[in-house]
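The chain below stands alone and is given in structure tokens; this is the form predicted alone.
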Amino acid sequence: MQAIILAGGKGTRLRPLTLSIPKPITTIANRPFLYYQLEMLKKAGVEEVILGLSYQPEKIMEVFGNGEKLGIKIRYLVEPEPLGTAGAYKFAESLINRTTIVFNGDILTNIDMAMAVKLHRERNATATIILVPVENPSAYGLVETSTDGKVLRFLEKPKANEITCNTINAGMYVLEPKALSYIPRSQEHSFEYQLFPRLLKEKEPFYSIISKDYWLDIGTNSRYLQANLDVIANKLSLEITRTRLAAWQSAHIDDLSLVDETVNLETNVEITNSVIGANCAIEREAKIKDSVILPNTKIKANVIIEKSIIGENCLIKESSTILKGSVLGNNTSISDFSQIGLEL
């Protein structure tokens, strides 16, 4: 089996931390995000995956290599210009012989693949879309399906007088070759707007399957941060394994933190629920809770982190605050006594 990735964004959502680096490579609990994609797909029993791409490809290139240490074939498309969603499926067509798999480059889930293509092909479906259900359909675009899974049709955020079903589209599709047919070559063209409702129009078999496993899109701040603080509570059943150092002894780790064993603790150091990049060095008395550290990071004396995300190479000083969900992009530097996010 094969799949494509389309990881072509820009990641212009997460930005910061994707001003230097691809979103395919920032970190989640101090692994380069598409590593969870890729292992999901091995274990799906796929063979060889296609990572479509266009934003800094070589950085992500130099990261995955062939594929041979994850034990999976990887070629890279490197699009000349962005062709949306679908056009990029489409730039792969070369590629493409067989039942595929289709992921957007932003999602984390634990989503059985292998059981969505079985299902898939038991329909002789020409298209099957991935759905989960939200708490909020308003803000969404929904998909209506039929009590045997079919797709009926796509609702472009509706009014509440127009809510019918509270499925969105989970960006994980199943495709055969035959769905390339319908899509323009050299064009920008989209799954959700042009190919999926050619495909309703045109009465393909087109199904759906409606999961309740753990799903995330990580393309934004607050969700990147979730995302890395759900994986390190196990809300994904990965293995995880969490060092802690005899150096450590004098600092204060709880259960759930992810530290890498580069990283230098002083005494009376405080890490709850976070994870702390390779490299980073931490002073006294710091305290850092539900926050992620990322690497070469040095964070001085008596510093309070919660709840936010400090990038790469950054230098917090002596006595500083930051809360409520403050995102510091690369390089930063914070004076003595600084305040960030707190309510004057």
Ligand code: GTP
Second form
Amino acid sequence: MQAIILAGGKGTRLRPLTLSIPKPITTIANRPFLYYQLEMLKKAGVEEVILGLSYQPEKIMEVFGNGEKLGIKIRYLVEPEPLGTAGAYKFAESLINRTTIVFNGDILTNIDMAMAVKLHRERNATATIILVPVENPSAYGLVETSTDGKVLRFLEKPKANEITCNTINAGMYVLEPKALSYIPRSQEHSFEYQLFPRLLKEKEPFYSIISKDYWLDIGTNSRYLQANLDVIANKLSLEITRTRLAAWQSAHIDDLSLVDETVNLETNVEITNSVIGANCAIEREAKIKDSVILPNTKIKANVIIEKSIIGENCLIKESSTILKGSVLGNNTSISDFSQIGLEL
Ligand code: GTP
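Could you drop in the structure for the form predicted together with ligand GTP? We only have the form predicted alone so far.
Below, the chain from earlier opens the complete complex, with every other chain and molecule after it.
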């Protein structure tokens, strides 16, 4: 089976992290995000993955190479200009010759795609879309389906009296090569707004699967933080190795936190429900809670960080306090006794 991951977006909602690296390789629990998707696809029986790239493509290629280390064949396609989701799928046409799993490259999930492909085949579908239920349907584009799973309608940001369901597009599809024939070549084209409405119009067999599994789009700062904390809270049942070095004995690290083994921790550092990336150094009495600290960052003595994302290679000087959804881009320097996110 083959798969294509759409990994070419600029990730504007995840700035500042995505200024220097593309969203698909921002790290979640200290690993470039796409590892989670690639391993999941491999588990579902996929032998070959195409990565559709556009924004900073060489950085993604550098991380995964030809996929040998992961035991999955990876090929890359770089669009001359961003072609949108369906346009990127069309751009891969010459490499697509069978049923294909298509993923947005920013979805963290543990849905069983082998089961989804099986159902897709049993139904003789041209397209199958994975849907997830949401609590607040008014904030999303909804996908209406019949009781036998047929896709009926796409409802974009419906008004309260138009809401007939609570299922949204999960950004994961199973498509037959026939779907390619409805997408124009070399033009920007979208699955949601163009290809899928066209499939309905053409009366192609178009089915849905409503998933109750873990699902999160990591594409905003708050969901990026959430994704990190959900992985370490084991919400996806992934295996995580948590190192506890003897040299960290005088620090207090809770059971959830994930601290890279290259990190230097001084006396009485407290780390709670957090992810600390490679080569960080955290000085005495600093307290970090519900946060992600990216690699090579130095945190000086008595700093407090809560519910925040601190980029790579930052310097947080002594006794600073950083709270409540603060997001610092790479190379930020914060001077002694600074206060961020604190009410005055
Ligand atoms: P925002 O700028 O924050 O909206 O993020 P984004 O650029 O990633 O857009 P969006 O979240 O809507 O994209 C969904 C998925 O499609 C992501 O995995 C993107 O990488 C991917 N994607 C979006 N546009 C393109 C494109 O033009 N080409 C390719 N190859 N992938 C794309």
